[in-house]
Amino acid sequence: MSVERDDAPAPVPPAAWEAGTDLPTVTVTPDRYVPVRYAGASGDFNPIHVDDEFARRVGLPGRILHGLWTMAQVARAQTEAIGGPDAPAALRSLSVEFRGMAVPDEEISVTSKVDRVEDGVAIVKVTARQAGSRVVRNGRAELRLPD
């Protein structure tokens, strides 16, 4: 799997934490193995996901992302805009909607926008992003600012 961030080596927290502040981009090229990978950490091998053959005669480009591989790419894209030792703890929460699937060997973008700061939690809003199409979408993050 490659990573990149689109404009620099490690994304740089914002400088204020306010409604419509956006945060780095962050996006993930999966190498053809991710879902293999994920597979065999996750305990899911549902043959869509491990079995290019069969994920085509079920009508399927070939074998697609569990969708759980690519929330957890929107969670990282959280954690590292807001940076820091205590970075995973400060993820509060995170919900997403799948809205298509996503495929090895092709760019994941995720963006992400803060939506409003309420009592010290920026509520942020994000999409992530395949081929120019959402695979995920309406996705709400929560996250403790620090001090």
The other form holds:
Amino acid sequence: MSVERDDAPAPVPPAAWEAGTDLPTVTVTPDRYVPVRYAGASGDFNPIHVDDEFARRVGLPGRILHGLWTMAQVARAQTEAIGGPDAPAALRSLSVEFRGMAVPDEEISVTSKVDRVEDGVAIVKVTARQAGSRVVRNGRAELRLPD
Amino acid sequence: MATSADTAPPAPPIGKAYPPLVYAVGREKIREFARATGETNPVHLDVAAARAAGNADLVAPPMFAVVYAGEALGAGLFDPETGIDMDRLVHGAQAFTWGRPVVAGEEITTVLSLDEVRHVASVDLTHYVFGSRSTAEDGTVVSTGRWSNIVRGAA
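Having displayed the form predicted on its own, please output the structure of the form predicted in complex with its partner chain.
First the chain shown before, then all remaining chains and molecules of the complex.
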């Protein structure tokens, strides 16, 4: 798996987040073995993720990515935006809707924008796109901002 | 629930709670999950770094909830009483809330329930929504999950 990040705009430190702040975009191109590795890591061995022949038989282009792997990229975009050893504890909630399907060997980009900040908690709206389609929509994260 | 009476199989057991399932969180499983999802934060990979940050051991990424609660989900998905056609299943939506991070060495107990079944006749989709609640040995609720699955043409 190759992981790249936009290095264009300098990230805004969490203490300065406000409505409309764009968090750093996370882009990742999962290689063709990612669904197999994620199946092992997560325990979800649904054959549409690990068996090309089965996937094609049920009308898919081939093995597809697990929705929850894509959700993990959405989660990672949030914790990496916070940064540091306490970042995993900052993520208080995350909800997503899956649309269509995401496939290996094609870049996925996760974009996150602060909707509002209330009592030290940022509400962030998140979308994941692949080849122009939204594969995660209506993503919503709650992040407790560092003091 | 809006399943049409003439074609409906026996009603799914909405509200059914499944037996608690205990998952032992291991270091290497955390590392495996972190690597498979592209996590690079040292607290997920390096015990010394995790401890230096005040944790008892490696910290599970938030989405590791999929691992300890996903074990419990299987009981609901494959429950003959629920009657889900796995070949027509797609994952529609997912939500988690987190209490505190989980670390290697903890045992997490998850209770799964079938919270909602909804048939949308116009598009012939049936939504099965499971809820999970995962508790650490100290009584802290470490995460809750809402797992929304959709079965196509399963009326």
